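Only one chain is given next, in structure tokens, and it is the form predicted on its own.
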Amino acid sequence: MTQPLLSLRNVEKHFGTVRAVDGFSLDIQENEFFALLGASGSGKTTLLRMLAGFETLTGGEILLDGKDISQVPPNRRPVNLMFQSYALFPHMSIAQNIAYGLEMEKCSKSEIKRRVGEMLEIIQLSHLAGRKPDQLSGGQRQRVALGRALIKRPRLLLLDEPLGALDKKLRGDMQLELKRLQHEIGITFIIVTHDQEEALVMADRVAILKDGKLLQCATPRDIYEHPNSRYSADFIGVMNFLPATLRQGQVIAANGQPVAAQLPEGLSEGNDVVVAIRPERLQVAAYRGGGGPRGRVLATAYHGLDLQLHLQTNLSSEPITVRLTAQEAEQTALSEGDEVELGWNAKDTRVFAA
């Protein structure tokens, strides 16, 4: 396997007696579209501030090409950071903003034209170079600090909420737009979020950290459909949890009953624990005296795509939330107060420790 082109070794970062960062190691390979992705205080923009150099590191290193750059200046490493504020110069033009970096260079007047003419064609705004930043939208703000930081062609891209700013429309486009140039450039982005969407759509991997640690790294599949804990389960879209027992082989819910679910290694007879199951994996019909789980329909939601089904069952004393295609919707024809079956298929399920 070739080299990676980011390695970080066992990294801390301590604030007094708070581990901000704590023992944290991660590979990341060449060409890369990478998110770190936490809630607030999980450690992610310490660690993006820390590649960056703008935090020193307590203990670990980081390899960028096999090479320790943990004591190199910001302003000598081949990085580049991209703030959600974009903080472009408000009395210069776009091209004026993205050739910043190039000027301070010393790079010479024809190849800053030449590049800067490569960059706005690149994030497509060519036509719109003469204007300042506040005659243009959201998104178009947003390409203009993209192109600035690409400019330079940094061996490794960082963002923090890049996208934090614009509505909810404009970030979906923006995704796509952002994963867009990343191929078309070649350059191996970092994007930190709290936005699990954006994380799956955008990134090729998605690392969950949780009070400095890792938990998870995997493909955005990989961390919907085989999550490695509760936590990463409960992160990452919306899921069941049904509180079981480990008895006699067999994992028994609340109501007495065996369900349907993959039996967990490590866990023993007597265990307490919670079977995982996503709302799109659960099967409905209206109820006709089967000997299965059963739930009452409390409330529907209509989402245009599909729709969500919020039943109370003897499963859990918390609703279970059901995914419906449109067509399965229309199918079934539920509404509040039906009486429903439930069913599932086990290899569907995930089982986790209480």
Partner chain sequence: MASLANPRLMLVILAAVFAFLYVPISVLVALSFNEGGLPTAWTGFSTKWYGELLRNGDIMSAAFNTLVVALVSTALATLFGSLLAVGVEIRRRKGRFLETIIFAPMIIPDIVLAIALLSFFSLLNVTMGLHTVILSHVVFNLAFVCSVVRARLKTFDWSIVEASTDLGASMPVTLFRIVLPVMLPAIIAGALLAFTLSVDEFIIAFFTAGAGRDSITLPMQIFAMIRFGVTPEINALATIVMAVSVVALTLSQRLNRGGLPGQ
The other form holds:
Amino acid sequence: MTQPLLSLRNVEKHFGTVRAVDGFSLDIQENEFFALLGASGSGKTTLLRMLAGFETLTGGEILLDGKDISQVPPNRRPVNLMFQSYALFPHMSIAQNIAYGLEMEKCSKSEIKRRVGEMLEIIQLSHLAGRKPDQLSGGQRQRVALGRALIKRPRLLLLDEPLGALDKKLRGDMQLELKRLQHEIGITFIIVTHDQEEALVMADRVAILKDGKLLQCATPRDIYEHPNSRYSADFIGVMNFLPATLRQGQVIAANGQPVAAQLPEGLSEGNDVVVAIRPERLQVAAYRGGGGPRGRVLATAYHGLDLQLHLQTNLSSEPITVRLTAQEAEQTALSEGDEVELGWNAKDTRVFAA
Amino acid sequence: MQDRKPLYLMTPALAWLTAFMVIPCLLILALAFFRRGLYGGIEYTFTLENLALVFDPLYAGIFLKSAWIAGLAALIAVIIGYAAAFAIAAAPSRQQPILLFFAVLPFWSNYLVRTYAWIVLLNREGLITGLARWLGYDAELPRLLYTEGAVVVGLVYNYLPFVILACYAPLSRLNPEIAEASRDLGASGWTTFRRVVLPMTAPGIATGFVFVFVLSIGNFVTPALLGGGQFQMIGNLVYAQFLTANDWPFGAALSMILIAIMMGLLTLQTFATERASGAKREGS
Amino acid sequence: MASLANPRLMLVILAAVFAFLYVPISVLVALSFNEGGLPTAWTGFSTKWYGELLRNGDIMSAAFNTLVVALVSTALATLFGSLLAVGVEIRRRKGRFLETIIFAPMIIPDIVLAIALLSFFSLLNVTMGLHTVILSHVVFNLAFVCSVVRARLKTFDWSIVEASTDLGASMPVTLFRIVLPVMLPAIIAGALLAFTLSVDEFIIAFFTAGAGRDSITLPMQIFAMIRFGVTPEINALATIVMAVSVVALTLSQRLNRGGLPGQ
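Just the form predicted on its own so far, so send over the form predicted together with its partner chain.
After this comes the whole thing, all chains and molecules, with the earlier chain placed first.
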């Protein structure tokens, strides 16, 4: 590959004894839509603020186009941040907000006018140019914040929970909108979010953070299909975990039965493990007296396109979730209290140390 | 932001406060330990006489008298002020800011003018006398102005808005459901007030009391105007040392004591508030 | 609180307290329009006492002095106090010592600050006059401006400061183009408060104005008038002084509550 746009090399941020970002290395390519995904306290926002220049590093370096920018103050970085609160200037109109960054670059009046006009077109707010931020809806404000950050044509656009303040329906629209814009203008986006769905929908690649460490960095599909840790497996999508033990080359469930599972490397005889399996990979059928895993339907939950079953099984004390398509649900016709047997393919499982 | 230390923003103000508050106050502190010169000047030899003099029965008496008047004024102001704050907090929430604004408004008008208003009321030829005559009371009224009572009334009048403000703050923060919970658990209105509302709003009462006490004990305008010339409080004593008796070291010692009383009370109040803050957090 | 309150009792309390607060000053205002000028008898409506004020040279010169002191000290205090407020609030960690220094001018008894400044100026052999009153008034005025501005800064969205930096602005540019315009209502509110305080301040001015007749401020003049012979003009003077305070405070309150139009 060519030189990455952005390289983080062992980046660290310690607040006293707290390691907010703990030795982080990562390459991000030109034009990527990259998501930093993690729960609060995972260090994702701190990392973003370090990229913007609002936090100093306690170790490591940040290379942008091959040059270390970790000592460059935020107002001199070709990097812009879209704030979680949007941070629009309340006393300025939309057009003035958007023009602000260009004024700081000492652009000519005519150029500012032209580029602000273009940007207003792009974010589809030309008709509201004279309004003040508090006269806009949440989605409109978000677009102003985006336009204001984009107009400087940064090498890198950072977005801090950009959709967090919007309601659910609008969020879905804006996800697609953001993706379209990124594609159109060809700027690298790094987005911080705690919402896994948002990361999966928008990002080309996702990095999962926990306690300041990078757990996994891959495409959304890879993370969903091949999570490399129990945490990633749990964080993305719904996952069932069955406690088990490794014995004689087999995975033995808590009830003593061997279960189908892909044997992992690096785990040895006698280790306690968990078998992870997605709800849609499980097959259920009415109980016909087999000796395999079985259970009873505790509850059913209708989700439109699919039906979720909650089962109490003989494999673990925790209930297990099964997802059936509407069609499958119709075929099996299960309801609360029914006895079922369930099965799955070994290749659909992942086994992690408990 | 947090890596910046914007000292340059604070420098002018802090320099000003240092030059015209901290240093002058330290100077007063130092003056208290020097001897008074022969003709009113200052002799730079160390002495504890000034502080000892404060405890001389003559001056100790003035101290006690001042504390008595300040304490009485603070007590009355707190009772009236708390009742007023409670009534404001019980009003419909849209009216509360307006009521509060008008309760505090007099506080920001001129202190001398407000004090003078009471001279007009209490004067021998004043409004109250006039009113009594008009009502047909012809006998000689007892003297109203230039009495201890007049001073107390003046102090209460001047500082009441402050107490209302101090008591209103915790009352308005009080979650009404807490009082309702107490009622729900079987307590009467009075019991709920005594056992729940009063303890939770005690910090406001303490703040109000301490401030009225501190402001009153060092006051010299009100005793001078409403107490007449003969009436002495610590404030007047300090005033006299600097402007007539010319005994600056003793005046300095007196004001040091004043500061000590104030700091002592404020510390006590902070301590009490911190102890009660558990209850306050519950309420907010 | 409403659930515990007896509405009728509350109304009685409010009426009594507001009567206590407003009857004395209302009497003054009424008397200022009393032709005869005596509190015991109403002899007819007249504005003649206001005319008397205008012809009283002592009062007019005192009023002028007060205006100078209040304007200059308010200007200085607003500048210093606002900068101080921003400086204090921008820091995440607050120092107790710093807080004490800033809070002190508001709680220190006037008489103590007054004599401290008097001693300070005399020991430095500074000739006292209006300039020393101004220096002294800035002390408490800046503390009040600072506290008003700080209160507004508590709800200030600091991310707009970072946004401005992020868009390429230096710190001074950010202060001027972002912080100042957003904070302006609070700063003006603080200034109006400082102006009121300075117009009304008596004790510190009394001690630091020196002996000259030409540095007498309005409150000093009022004190003298009350003490050595009350003339009816004082009612008119008191009414005007109160009106100034009330107007300034009302404006201050409005600015501070409403924030910017469109915020």
